[in-house]
Amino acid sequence: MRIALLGGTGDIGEGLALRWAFHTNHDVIIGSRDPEKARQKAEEYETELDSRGVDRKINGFENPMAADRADVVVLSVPPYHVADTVDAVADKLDEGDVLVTPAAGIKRDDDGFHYHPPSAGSVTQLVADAAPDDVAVVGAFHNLAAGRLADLDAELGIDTLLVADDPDAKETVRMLAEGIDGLRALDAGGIANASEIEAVTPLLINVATNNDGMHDLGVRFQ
């Protein structure tokens, strides 16, 4: 399949798309609103595979371009940046497409990382309220530490939580993560969990924060 990562110059675009680069075999593009440096940063990530033994291609093109050239579209940008680019992009997703989100809201005070979810509920809600009719939204990815998945080295051995109202969209985003080593994708049922799932991000960053040796913290259900 062919994935872009929007915004897939920071951490958790980074992660992503090394990960899907080094372990698959899909095609991964890598968006952003500065063309330039998105070519920039796919140059970056194919000298980091080049240097394991894998000889793969990334384009980097702008976000629209990026999003033309997809099945599967990832918003990796920040929570309050997802409308604003499901909106710069909407004219070139098409029916079919899958729209995923990774994004939570958070805030942060003296006491620590808090859930701070927008009016519509979740960020994953948002999107899917922004998102054309026919493309169909698939919260995952929230609960991952980027800097973890970015080092081809660590061993994840850690799940990401699917929800999704629509359940082939779902099934594809499970295919595409289990494509990933060490990753495990569960069913969380419909977009209305998505809240539950976004606010234990804040809380994964407080446990790291506060712990010795648990920076790249990731979640395992048994």
Contents of the next structure:
There are 2 protein chains.
Amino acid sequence: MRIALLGGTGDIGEGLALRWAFHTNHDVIIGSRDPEKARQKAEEYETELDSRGVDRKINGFENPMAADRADVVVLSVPPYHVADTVDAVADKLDEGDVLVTPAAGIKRDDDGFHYHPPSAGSVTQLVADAAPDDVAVVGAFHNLAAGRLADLDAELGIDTLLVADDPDAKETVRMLAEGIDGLRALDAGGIANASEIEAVTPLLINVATNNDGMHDLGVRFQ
Amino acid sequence: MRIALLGGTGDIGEGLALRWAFHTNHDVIIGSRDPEKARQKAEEYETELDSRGVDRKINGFENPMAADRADVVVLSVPPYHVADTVDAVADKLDEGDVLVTPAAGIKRDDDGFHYHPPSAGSVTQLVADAAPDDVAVVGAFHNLAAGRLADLDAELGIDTLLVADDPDAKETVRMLAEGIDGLRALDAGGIANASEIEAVTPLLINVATNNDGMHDLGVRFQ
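For comparison with the form predicted on its own, would you give the structure of this protein in the form predicted in complex with a further copy of the same chain?
Now the full complex is given, and it begins with the chain already shown.
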């Protein structure tokens, strides 16, 4: 499968790119608004993998060109760029492509981090509203600490929750998620259930902030 | 320490009562709006403990009388009864008593379970607003499956998150929580951070509903 990580130069994109390139045989494509930055980061990821004895070709392109080449497109951009990014690539998405959204709306104040959803109710719903009708949307990878994901020495042993209204698309992303060692994918229902998942992201930061020795937290349902 | 479980005849109250009576030496008091029901349930809990070789006296009273006798008062009532319950016992609470709230606002629709906070922002904040000024409020025990808690054969291995604006009260509840075998208490900051914790409760139900073999779920931060 060919996976494009739009905003794949950012921290969550880097983590997913490295993990998929390291643990699976899927083609990984890095997208960015700046194609030169995409190429440069793709090369850095290749170097990192090479240092671990893994010879993988990772290409970098401007976001629309990356999306055009992929079966699964991951919107690894900040939540306030999600809608613009979907618009920028919409006419490159083919029927049957899957759009994956890992972003969560968060705001910080003096007390800590809080869930701050867009008016659509969740970032996942925002993506579903913005996506072309024939492209399925899956919410996934919300509650992963980017630094831990990008550190290939770090064991995961955590869960990611999936929401989607299209069962086939959800199954595709479940398979991609479980290809990553130590990551278990669980079904959390339809996109209407996304906000409670996105709200876990600020919670993880609050827990890490308030407990000595805890950082880069993930969550396990048991 | 003397712990009163108001609404201690309900499912989360039963679980906490049994666990504290089984694993610790704290005095456990059952409160209910109906004192006869409180006494009857307290007796049932004694019988359950006795069948496991634990001889404990558990008393049952009407809620205000239960609160009057306790240092720590747990509002194990449904979220829509929380404010009335605080009002009913407010003049029985002494300075230094700790009020603990485990309730989360949840609504169900065709898609699944959703977080449905009161206008105060969270049930925990609602309790803080309703509580007398000299009584500290701690949010805790939100994300525990009642059935698993009440089954003393069930291992926990899960976390509970604490929020409070009073560090001493938070420490008291942390100590009570960690007295329960297999339960780890983590600090999630102040009461302003409660809503993201309460939102995990409907999420746990959605995950249990959508994945074969998963039920009575808890959460572990790792």
